[in-house]
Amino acid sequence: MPSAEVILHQTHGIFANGQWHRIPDTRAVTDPATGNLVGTVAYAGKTEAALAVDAASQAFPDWAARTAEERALVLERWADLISAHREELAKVVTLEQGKPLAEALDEVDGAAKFAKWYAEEAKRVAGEVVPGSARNRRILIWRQPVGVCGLITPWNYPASMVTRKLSPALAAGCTVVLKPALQTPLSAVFLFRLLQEAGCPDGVANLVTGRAADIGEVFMQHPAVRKVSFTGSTEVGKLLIRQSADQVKRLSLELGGNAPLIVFPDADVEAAADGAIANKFENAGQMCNGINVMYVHEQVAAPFIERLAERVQALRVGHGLHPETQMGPLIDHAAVHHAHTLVEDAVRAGARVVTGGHQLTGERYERGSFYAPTVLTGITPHMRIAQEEIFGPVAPVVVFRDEDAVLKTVNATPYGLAAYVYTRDVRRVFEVAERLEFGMVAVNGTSLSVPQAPFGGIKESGEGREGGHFGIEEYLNIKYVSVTLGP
């Protein structure tokens, strides 16, 4: 039975064909709150990635031929084991990623829900019978697994992103090779040990930690890999699109975002401010669908900013394992530098710091990558901070007057992942949601990620969806069979 202590105090190799393989090259995993060592994993490359792909390829025919109930049983057991080990896994998430333990527990619970959902969704994959064009002809539509899939997960949600990608792939009958982010691979190691315990057959699910460029190259060049699912930057996503062309590989891409929050004058201002804080400062602002810029109507700007600043000033920042902590560190010092550079640029351009606006220092923070929760006013839509993804605990506020103008402004971004709206006007609920050029819109709330709904964006925020029946369809081919019964 794996535990946090086992995961944190061992050196972990790659997992291929049901076995853990040690390799000489390793990398340390550190706690972003302290800089302390929390674990060691394999630093694998092309050879190990190819080994894992070959294992997945060999396992595919048997796994694809199994009944939906057989595949569902593995996922159900996995979900139950994740729930049974939720405290241990959450501790690993906090130590390698930094988020408060309460957030890590929520993430682990979400990870279990995705595995459970796709255990059920596996049994709902069905074909169709279409009326033929002749009396003696029958048209059958089958859905079959794509094949071997390469899955690449990010560091900001190291547990839930594993099950969000891996569960629908396994439910569909695909076999997989997963590459987690090198900053946070231990959560994936823990989850794979639980998956092994759940009875997943050898070779069906494989794990390779290591050099992103080398492993990604194998995914894109190996003929056995028929699909790649990636969550990360738009820059890397575009590279994968170009690399996929030679073999016409299927892609699912969840990329960068520039999510607006729009608070209209008829909104419940207190609810809007509370919702903004719950979203913007979750995971220290390191969330792909997190609010980037807050657009607040001039009639309610003053009370909104007052409420926002009051709540943000009260946020308790510290190590994620401390019970009082409400916000942890950023993933590394480069993330701190990025956030602070955007703040400094905005201030030079005329913005005002209401609270925060600096790196946290002192004995409690000296070895970690902490940034003060920040609120900025005087922001204009042309500032860098309104154009670029912040990915940090910085809340820029733009005051607007006109509904059409603000919609034009927020739609001008090349991104289109998520948008958030607060209004009590029924007309606005529907008209604004329809006009926003984003893959997801939340009205009077700021939570979007649930197993039953399609998560994903448009424009340069990616393609494909995770969640609901849409998520499993990403791993299925459609086959049309025409049967002629006789003359």
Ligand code: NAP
Second form
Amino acid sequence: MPSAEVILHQTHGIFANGQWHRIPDTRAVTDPATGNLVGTVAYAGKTEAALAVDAASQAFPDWAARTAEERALVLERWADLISAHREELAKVVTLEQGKPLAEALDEVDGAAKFAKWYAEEAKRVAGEVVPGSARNRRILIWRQPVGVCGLITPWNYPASMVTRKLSPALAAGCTVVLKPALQTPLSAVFLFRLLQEAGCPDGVANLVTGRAADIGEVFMQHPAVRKVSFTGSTEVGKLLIRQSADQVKRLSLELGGNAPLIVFPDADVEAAADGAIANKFENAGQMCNGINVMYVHEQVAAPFIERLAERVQALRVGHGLHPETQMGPLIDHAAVHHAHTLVEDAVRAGARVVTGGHQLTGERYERGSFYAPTVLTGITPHMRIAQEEIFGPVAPVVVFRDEDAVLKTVNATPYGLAAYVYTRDVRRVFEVAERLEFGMVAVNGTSLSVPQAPFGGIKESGEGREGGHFGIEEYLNIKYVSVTLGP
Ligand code: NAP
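Now show the form predicted in complex with the ligand, given that the preceding structure was the form predicted alone.
Now the full complex is given, and it begins with the chain already shown.
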């Protein structure tokens, strides 16, 4: 039975064809709050990635031929095991990623929900029969699993991103090779041990930690891999699009964002400020659908900023395992540097620091990558901080006057993942949601990721959806079969 102790402070190999294989080259996983070692994983390359793809390829015909109920049973057991180990898995998430334990527990519960939901969705994959063009002709439309899939996940949600990809893939009848982020591979190791215990057949799900570029190349060049699903930066997503051309691989891409929050003058201002904080400071601002910039109407700007600043100042920052902690560290020092560079640039261009605006130092934060929760006012949309994804605990506020102009501004970004709106006017709800060029819009709330809804973006935020019945379609091919019955 896997436990946190079996995962932490151990050395893990790659997992291929139902076996863990140790390799000599390894990399340390460290706690971003302390810099301490929390585990060691294989640093694999092309050879190991190809081995894992071969295992997935051999396992594919049998897994695809199983009934939906058989595949669902594995996913149901996986979901139950994740729930049974929620505290231990959450501890691993916190130690390698940094988020407070309460947030890690939410993430783990969400991870179990994806497995549970796709266990059910596996049984709802159906074809169609449409009228033929002749009396003796029948037209059938089937949905069949795509084949072997290469899955690449980021470090910010190291548990839920794994189940969000594996669950629909396995439910559809695909076999997979997962490459988790090198900074947070231990949650994936834990999840794979649970999946093995859930009775997942050998070779159906394989795990390779290691050199990203090499593993990515194997995914793109190995003819057995028919699809790659990637969550991460837009920069790497564009590279994968280019690499996918040679073999016309199917792609799903969940990429970066620049989510606006728009607070209209008729909004419930307190609810808007509270919603803004819940979203912006979750995971220390390292969330793809996290609010990047807050656009607040001039009539409600003063009370909004006052409540925002008051609550942000009160946020307790520290180690994620400490029960008092409300915000943990950023993933590494480079992330702190990136956030601070954007803050400094904004200040040089005329922004005002209401609270925060600096790295946290001193005994409590020594060796960790902590940044103070920050609120900036006097922001204008052309500043770098409004244009680029901050991915840190910094809340820049733009005060606006004109509804039409603010919509043009927020739509001008090349990204299109999520947007948030606060208004009590039902006419405005629909008019604004229709005009926003984003894959997801939340009105009077700031939480979006649930297993039953299609999560994903447009424009440079990617293509494809995860969640809902849309999520399983990403792993299914459509086949049109025309049957002529006779003369
Ligand atoms: P990243 O650098 O693109 O890394 C993401 C994953 O891609 C990691 O597993 C990484 O491996 C791997 N990778 C890096 N270079 C690669 C290459 N040449 N070929 C194949 N794989 C490669 O992104 P990140 O900084 O970890 O994650 C933050 C970004 O992800 C943000 O932009 C965020 O908005 C986005 N994100 C989007 C969503 C969404 O649903 N839209 C969700 C979460 C995050 P290594 O760790 O080994 O480098």
